Amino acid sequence: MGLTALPGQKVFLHGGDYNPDQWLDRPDILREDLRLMKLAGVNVVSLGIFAWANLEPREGEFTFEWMDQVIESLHANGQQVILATPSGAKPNWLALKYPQVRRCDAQGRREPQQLRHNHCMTSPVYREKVRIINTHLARRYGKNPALVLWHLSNEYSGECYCDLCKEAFRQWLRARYKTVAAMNQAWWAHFWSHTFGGFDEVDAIDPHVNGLALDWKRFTTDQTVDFMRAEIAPLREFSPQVPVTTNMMGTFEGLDYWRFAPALDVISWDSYPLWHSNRSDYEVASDTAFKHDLNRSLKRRPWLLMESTPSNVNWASISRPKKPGVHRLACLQAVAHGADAICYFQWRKGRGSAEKFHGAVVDHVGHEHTRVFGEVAAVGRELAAVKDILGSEVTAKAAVIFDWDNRWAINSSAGCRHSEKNYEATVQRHYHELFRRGVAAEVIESTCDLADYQLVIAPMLYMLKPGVAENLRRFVHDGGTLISTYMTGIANETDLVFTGGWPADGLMELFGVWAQEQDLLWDHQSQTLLAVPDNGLGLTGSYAARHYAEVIYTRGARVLATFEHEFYAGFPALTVNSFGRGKAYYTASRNDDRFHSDFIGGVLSDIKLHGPHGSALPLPDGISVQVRRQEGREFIFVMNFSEIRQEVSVADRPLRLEPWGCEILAVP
């Protein structure tokens, strides 16, 4: 067995979020919920995620003998336990008679108890009081037989704009900058005179200074990682034998869960695709799919989908249920794309409060014969069936660029487009047509080390940190291969525009073009491309661009398509430039599907990187195959997002898929 994302970890965990303490008076229910979890094939749960209230009841008086029960119940029963820090909800006593551990808002107001992620990360008292609870937590059962893992708080998130973290803020500055003169200029300040003449004037989050609010938005994300790394150190301490995770978000826009990875000894994420929406299930399956790769590349290495919901979720506008093999499906899909559990929110419905119906594996009903119950426990069977697929790896030659930095700058720049910037749905376009071809992905952030990729497309790399311009030089110098597109190479990590031309910083060279000018187009808006003959891709015939066009200028570059229209009519839309061993591509608008997908499937046949069905062809719409490999085995999942019976042939094995259907083969 290869590496597997618990130590020692033998099976698929297989569970989800239970509750009890909403069940104290209730030991039937909790008698009952022993039963079903024998026949839902659980073998893990979640606990005391938001249990703190019951835990404490009153300042200094804990109330562990439920806890004691319910987990030497579940350990007799054969469940493991994943044991939560209760942090993610404060209970009412600690937010009223210490109002400092409740957030401000942006106007300096305290914010009243209620909701939940709503605590002051920086507040000493709210630290303290986390301490003393994981403290307990820790001492007493830190080395129980059933724990198998430490679940931080939940889904961290959120900002807090009182004086404590104000002052905070201006300390990380102080460490960042050194001193105030170059602070204002990384911040351009002197611009509308917001020049400060002391760390102490930085108040106010003004997105006018773009490097100040760029810099508020990483002093949040290192603000969380410190108090998560608080959190951690009672843990450590009392149970350093047990590893430790927290339930991330996906692409959350708030926090860069790339400087949370260090402090974690597993990659855990909370999975709500929206099926059946007013998108095709097939580009839903796409971007959920691009959120399990950056999740499993945060440490190359196994993780756990912590939550999911076996049927519907109650959050958004519309909450359809799964139609009936779509849960396998999801599930499949999570494991094919490194995960090694499969775990839900919630066990059991609640009757009251806000998420009273929020899916469940136990509905309102109580009892197992439910059509969501029988498909979660058909999952459980599967899921014990393929353990010889725990612990094997996704292995990637392809990698797309994601960069949470990157993200915000262009977000809180003015002057490209203040609608439709799209970083995050341009990024997934090109990772789409990597997913309609099987071709293993994973998702990194700028600096990340480039050495083991064949091919890395980089959209929209506005942002260049320290470094990353000159590892993307010495990547195609070397034989890569690396795609990237408009608003590339103009500014550097405090926002700051380099002069001399874009893309800068070496990558002019690297491209062997100049962007001078860009045409921002109106939604209503588009030009046209028209491919050059005998381009080398297969790019034929016109393709439509809209919101983005750049005015390129060729310098060693060859032209591979040209725009139609507008002052720039002839000019170069696509460039492929020579580079050393590699190729350097620039694509210089926002382009259609299809030119997307002869793009980019030119760029694969050319290097030869495939999936498994040995092509550089998109697969049948709505298939997706992805492939775990350990020990000289191949286990390939052939997944069918959509409703119709599908046939498709992989690794020279013709399938004939069912509707939501999933086949694994193993090879050899």
Ligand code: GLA
Second form
Amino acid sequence: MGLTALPGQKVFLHGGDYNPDQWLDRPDILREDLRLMKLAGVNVVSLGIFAWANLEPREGEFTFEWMDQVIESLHANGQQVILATPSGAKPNWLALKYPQVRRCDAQGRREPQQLRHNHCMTSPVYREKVRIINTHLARRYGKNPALVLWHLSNEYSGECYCDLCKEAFRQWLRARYKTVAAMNQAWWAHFWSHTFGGFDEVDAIDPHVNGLALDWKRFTTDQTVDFMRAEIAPLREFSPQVPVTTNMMGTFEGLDYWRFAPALDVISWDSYPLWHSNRSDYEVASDTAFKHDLNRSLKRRPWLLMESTPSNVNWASISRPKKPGVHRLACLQAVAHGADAICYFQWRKGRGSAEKFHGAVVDHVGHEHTRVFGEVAAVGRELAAVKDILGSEVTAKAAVIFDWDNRWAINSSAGCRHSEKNYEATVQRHYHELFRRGVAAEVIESTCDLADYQLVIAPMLYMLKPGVAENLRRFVHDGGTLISTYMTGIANETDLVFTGGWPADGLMELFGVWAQEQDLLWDHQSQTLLAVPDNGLGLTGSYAARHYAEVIYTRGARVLATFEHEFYAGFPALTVNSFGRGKAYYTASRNDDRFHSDFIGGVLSDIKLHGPHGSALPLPDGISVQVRRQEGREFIFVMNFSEIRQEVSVADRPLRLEPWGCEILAVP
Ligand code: GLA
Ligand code: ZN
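Moving from the form predicted on its own to the form predicted in complex with the named molecule:
What follows is the whole complex; the chain from before opens it.
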């Protein structure tokens, strides 16, 4: 068997967040949970995520007996345990006695004790209290045979502007820049007389100094990772054999998850696609696939779906329950993209407070005779049946760059189109063309090693961190194919614009173009692209562009399409440049769906990168195909994200897929 998400993992994990601490006065319910878990095929639960107040009801007074009992009965019942550190929600006594553990907002106002996920990451008091409770948990349960994984806190997020955090930021800046002069220079701080006379003059809240705003985001990530590492230390001490994870949030903007990955043993994330909403379910599936692939790429190995809803969520303005069959399909989609665990939020609906109407395996009715319970139990049986897939890997010859620093820089820069910058959507739009052709992809950051790929797509790569331009050049030089767009190669890692022409840092030579001006179109305006005859990619006729159109001049590139209108009519809209053994494409505008399909389809067939259906043609609308491989075997997942029956042929096998159906072909 290949690499599993957890070392020595023998079965797919199936289970979810379990909150017995909300039902301690109901031993009958806790007993019933055990019976129901068996029926649902639940073999793991995440325990204690929000249980701090029940584990330490008063400062220094610990009550672990209930948890001892819960773990013991779960273990006897066949469930393993993912044990959480409880730092995601602080008990009242702690927040009230030590105000410094509560966050301050940008105006310096201290938050009242409320909600959750809102502690200061810097506060020495909070760190110490967390160290104590984590040490108790690790000592008591670190060697417990039921324990398979530590679950660090819950969905780390947010920023704090208290004096402690600001001082930590200044220390972070000192370490990064060494001298104030270097910092002033890196931030272009002489602008508007913002020159800093010393590190102690830096406040964290000036968004107009773009470099500062960017560094504050980086600091927030680093401080969160530092807090997380402090959480890990006692766990490692008492249970070095138990891996650690934290449940992440997909493409959450506030934290750069690439900085988390090295500190974790395994990646897990919480996926809540809104099915049956105002977008097509196929698009929702594509977005979800993108996030699954990002999470797999973080460590390039199988990962865990830590949370998903068996039915609906209660935080979206409208959330419909999954229609019959969609639950199975969504679970198998995660497996297809490399998940070795399917877990839910939540096992049982509570009777009160904010999440009483959030989907759960066990509804308020309390028994197993519900549609949702039935579908969950069926997934449990199916995961047990397909255990051969465990340990198989997803390999990809294509990668899409989705880079947090780049995203932050684009979003915090004023210019020149303030709305619809759409970095994430643009990356996903490009990814979608791979998705609908069954071409497996990794979702990576711009500094990742590119050696394993045939195709790299780097939309809107505005920021070139040190080494990135060279990384792209080497990749193409060695035979790779690179696709880029408008807004490429404009600023350095502190958001200082490159002088001397864009795309900068050696990319002008790579693409063979000079982007001299940007035209920004209003929502009601559009531009048109005209395909050049014999463009070699099969582009035909005209395509519509909106939002962005760059006025580019060739410096050796071949023109494949031109603009029709404006003062740059006849100028290149799409170019390709041969560089070393590879090719670099530059798309100067934000184009319509037909363009994406023809263009990326054309490139894929040019480099003979195909999905398992053996061509670069798109699959029927609604169909997704993904492969996991193991020891010469392939497991091909053929999924139908539509409400109609569909026919498709994959690996020479004609298939008929029911609405929301999924078939797994084992080849050979
Ligand atoms: C997040 C949290 C859970 C729960 C769910 C509800 O993912 O981690 O505790 O609040 O959302 O969807
Ligand atoms: Zn703080």
